[in-house]
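Just one chain follows, in the form predicted alone, and it is written as structure tokens.
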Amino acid sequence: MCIFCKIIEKEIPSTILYEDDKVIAFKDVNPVAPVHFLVVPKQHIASLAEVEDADEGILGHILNVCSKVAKTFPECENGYRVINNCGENAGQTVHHIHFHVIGGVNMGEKLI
């Protein structure tokens, strides 16, 4: 079982910001900005490369939750970044699809 599945099952503690029957959003344990949280589907999908047509609904829901949770942070009022790393060369270290939401700093052209 991957680390995100363990967080979903509450086997590993996390600071949960949002949860419903499809996704969970929680603070990143190694934040790179004042606001840094992850949105993870409860269904285990290894990466964006593994997504199928049937997953279209969950991906839309994930992006909606990214926006909904970001709106709870005043630091994200002037913008935030949503990132998905797909595969080892892109920096994906946990093989359970997830989206980073990062805000609270002016990132300009900076890549994170």
Second form
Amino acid sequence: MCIFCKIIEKEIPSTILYEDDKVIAFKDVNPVAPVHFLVVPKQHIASLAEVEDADEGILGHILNVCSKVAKTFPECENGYRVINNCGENAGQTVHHIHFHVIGGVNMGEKLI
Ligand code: AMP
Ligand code: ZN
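How about the form predicted in complex with adenosine monophosphate, since we already have the form predicted alone?
Okay, now the whole complex, with that chain kicking things off.
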């Protein structure tokens, strides 16, 4: 079982910020900003490259949850960034699709 599946099954502790039957949001253990959490589907999908047409609904739900949880942080009032690392060139290290939400800092430098 992958590390995020273990978090979903509560076999590994995490600081859970939101959970429903389809997704879980928890704090990143190695935060890169004052706010840094991950939104993860409970269904094990390895990466964005493995998404199928049937997964469109869950992808929309994930972004909605990113927005909902970000709203609970005053640090995100002036904006935040949502990041998905897909595959080797993007540096994906956990092969269970996840979306990073990062906020509370002015990210002046942008890749795009
Ligand atoms: P990525 O490089 O996009 O695959 O991101 C994986 C993220 O998962 C990293 O930011 C890690 O800090 C985070 N991470 C790894 N293990 C855990 C864990 N047990 N609890 C919370 N976050 C984790
Ligand atoms: Zn998994």
